[in-house]
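Just the one chain here, the form predicted on its own, laid out as structure tokens.
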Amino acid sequence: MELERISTGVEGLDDMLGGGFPINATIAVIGPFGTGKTIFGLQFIYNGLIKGESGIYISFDEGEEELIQTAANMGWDFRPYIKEKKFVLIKLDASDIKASLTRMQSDLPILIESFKPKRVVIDPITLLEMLFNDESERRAQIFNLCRTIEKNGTTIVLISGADKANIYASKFGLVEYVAGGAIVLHHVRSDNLQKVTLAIEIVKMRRVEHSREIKPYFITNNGITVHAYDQIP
């Protein structure tokens, strides 16, 4: 049986994946600041909305108006979908993470069950992970959260900052193991340090035969575009 896919909405990335993300999977998108992680998440959600798929964006960082403006700068208007109740943007307070966690554990399962989103983005998952000092508890909480969302046929993107010492690892080295797929966004500097190229790599994608090459991408006024058939200069 052919694996059902869901388009990432990122030009060129679907080619690298052989058709898109596996449906009903959790994907970690890892990268340092300035690599367009939030734009990636918004682009993924918007691609679903224009196809009639409902979505939820959970933000621990930017507020609703900031995210809507970021999207508008790319030509993506989320307001009609909010009015039509096809899109929900949830801002959780990173300064009161315990209250935010309680809200996620009590309210989110109810929202997921009633709304039945096809796409969910959590941005950044790193701030949620910071609540837990114990690694086993951190793993259990993130795992249970993802499974609660996934059981409704939802595809999840977890956005994470990169570890300072290892660009291929998330801050706590956890989400890439909880997730079925991991994509790394990073900077590649030329030998003379005069040029910086944004690069994308699919580190892991269960059940999917995918490209293992590092490819350049660009952030334009229309979002992220991956040059899947080009080489890093």
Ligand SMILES: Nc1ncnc2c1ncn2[C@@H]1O[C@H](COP(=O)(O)OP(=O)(O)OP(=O)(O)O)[C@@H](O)[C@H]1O
The other form holds:
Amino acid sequence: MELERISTGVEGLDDMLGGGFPINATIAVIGPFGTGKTIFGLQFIYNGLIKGESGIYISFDEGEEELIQTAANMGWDFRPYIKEKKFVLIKLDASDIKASLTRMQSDLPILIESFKPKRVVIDPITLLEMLFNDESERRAQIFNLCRTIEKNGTTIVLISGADKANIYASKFGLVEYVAGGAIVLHHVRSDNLQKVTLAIEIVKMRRVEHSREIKPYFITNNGITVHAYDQIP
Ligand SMILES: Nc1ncnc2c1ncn2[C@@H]1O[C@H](COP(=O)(O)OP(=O)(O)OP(=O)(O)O)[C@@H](O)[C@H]1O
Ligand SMILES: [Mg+2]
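Okay, that is the form predicted on its own; can I get the form predicted together with the ligand now?
To see the whole picture, the full complex is given below, headed by that same chain.
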């Protein structure tokens, strides 16, 4: 059976995936600071909104105003969609562990059930993972959270920081296993160290015949663009 797809909002990445993310999947987007993970998350949500698909952005990091400003810089105006109740931006405070956990564990499933968003982004999941000291507890909680969100026809992007020593692993080495797909963003430095190129790679995408190439991508005033060249320029 053909998998139903949802556009990532990045044309070149859709091409690498053969049409977009599978719907109902959880996708981990892993990368070090400044690789455009938040911009990718906003672009993914905005791409849905302009097609009439609702979205939820859960931020543990930047506040509502900052995210709306970042999006506005890219020409994406989220405010009308907030007014029309097509988009909800939730800022959770990672330092207020108890309140954040309550909201994630009891309020969020209720919101998902009633709102039935097509697209959900959690940015970064790393700060949620940090709320659990026990590894098996962390795994169970993240697993349950993804399964709760996925079942309503929702595609979830879990944005994650990368491990310091291994750019292909997330900070806790967990989300890439829990998720059905993993995309890695990285900085590639030229041999003379005079140039940095951003590169994107699909490391995992269950049930999808996807590209194995490492493609350069750019961040501009229009968001993220993945180029079709075969080589890092
Ligand atoms: N208008 C723009 N034109 C070109 N590059 C931009 C533009 N706006 C932002 N950037 C680049 O994008 C980076 C920020 O992207 P973003 O905030 O999405 O990264 P991130 O991976 O979420 O970082 P962090 O891990 O710190 O949250 C900036 O550091 C800058 O390099
Ligand atoms: Mg970010």
